[in-house]
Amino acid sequence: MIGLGFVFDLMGLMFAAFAALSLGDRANPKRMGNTAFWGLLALSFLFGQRLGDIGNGVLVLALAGIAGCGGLGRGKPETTSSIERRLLSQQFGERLFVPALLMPVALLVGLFVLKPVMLHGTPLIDPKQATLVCLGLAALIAVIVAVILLRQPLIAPFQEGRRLIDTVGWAVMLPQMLAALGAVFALAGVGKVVGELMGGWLPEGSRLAAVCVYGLGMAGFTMMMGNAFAAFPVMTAAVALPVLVKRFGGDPAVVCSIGMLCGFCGTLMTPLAANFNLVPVRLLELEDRHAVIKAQIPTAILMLMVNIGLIYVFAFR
């Protein structure tokens, strides 16, 4: 059965390739830091289950130490120049979009064709992780097609990937780290404590107030923690399940799914979501560090109000 381990192995091999290429990049004065960072990340994906909690904890501290001490730099991978890319774009034309468009198609094929397949009574793909597994397969297929269709050397995807990953830097790890932080908060009972604090002043019997607290809380906690996945277990344990679902009889699917959208509105308004809001500034070389956030705030506030209204209208039928 193909499970989540397949995706972890793909990610691990990719980061291992970035580490190896960084080691040979003498144009990067911080190449040893890059090599250590991406190498440790590869180790996490490939052997994380064998390292245990203490081993993974030490690994995370090492990653934080390298990034926090400024140990990462931008390398100079062997890639095409801007002039060469312009010529290649004229040569291949619309075929350049084939790999990107192939990914969603391959994902859907995997979900609707491969997911139901059984081999000797065992599913070919783990049903619980089918989306992630199929996404990994789709990405792999898209890369292979791109190399063949565009007649690029086999090393090209890794060099281009390293160029992008060096630009993004440590922020590429934020979603994984913050999601793990949310799980830690949930196990520590932070949601219960927040629920007790809110229960003291939440108006009794006011469904609208409870919905507003949940929606605004999801956005607010996301802004403080930098990721909606980290805020979700806290606010769901504090307000969504005990108040909106149990007390008022709300539909948990509607409450939780739209609640996540409220959290995503908070993501648009915080610099702590660096992978979303600060990395584009670096990629686009904008002068204002918070230019992306300033552009997103009006839309985020409007959508937050809409999402709160959707929970109130559709979750309590």
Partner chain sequence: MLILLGVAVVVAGFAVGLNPLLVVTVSAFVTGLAAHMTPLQVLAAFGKAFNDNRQVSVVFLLYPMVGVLERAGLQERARAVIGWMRGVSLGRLLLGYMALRQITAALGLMSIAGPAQTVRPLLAPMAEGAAEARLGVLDDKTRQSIRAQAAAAENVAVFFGEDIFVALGSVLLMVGILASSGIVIEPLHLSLWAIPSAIAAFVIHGARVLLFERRLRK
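How about the form predicted together with the partner chain, since we already have the form predicted alone?
If you are looking for partners or other molecules, they are not here, because only the chain is given.
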């Protein structure tokens, strides 16, 4: 059975290659920092299961330490110049789109054809992790096709991958670190305390006010946690179920479904939703760290008003 372990091994090998190539990159004055950072990630993805909890904790401290001291530089892998790229783009033409489109096709084939396949009574692909496993396989197939079809050197995937990952830098690990922080918050009972606070603010008797507290609370708490999934259980237990559903007789499907979307409005506005709002800033090489959030804030605020209105209108028919 192909499971997440296979995908993690692929990632570990990829980060190991980034670390090794960083070490030889004399154009990067901070190459030791890059080598250590990507090397630690290689260790985490290859052997994370065997490091133990304390070992993994030390690893995270080391990652944060390197990033916090500004230890990561930007490597200068050998690549093509913009003039060369223009010539290549004319030479290859529409063939350039083939690997980019092959990736989603391979992902779909994986999900719809490979996922149901059984070998000797066990599934070929771990059904619980099918999307991630198929994503890993699709990425592998697409890069192999790209190298062959476009006659690129064999080292290119590693050097070019390193070029992109150095562009994003430490922000690469922020989504995973925030997920880990969410787990510590849950362990410490942060959600319960916030829920009690929000419950205390609720005005008696006003249905509109209660809907607003729930919608704004979902958005605000999501902005603090970076994730609507963390806010939902807390706000639902504190406001939605006892007040909107039990006291005012609201339809729980409407309240919860649209309440979650109020949380998503918060996600659009917070730097803590790193994979949506900060990683793209790095990937697109934008100077303003909050450029993506700024482009989203008006939509998020309008959508929050729409969502609160939808709950008010449809939950109490």
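On a predicted model such as this, the values are computed, not experimentally measured, just so you know. In this text, rigid core is short for the largest set of C-alphas that superpose within 1.5 Å between two forms. Residue numbers count along the first chain shown, from 1.
Asks: Taking the rigid core as reference, does the Cα of I66 move 2 Å or more between these two forms?
Replies: No, because once the rigid core is superposed, the C-alpha of I66 moves less than 2 Å between these two forms.
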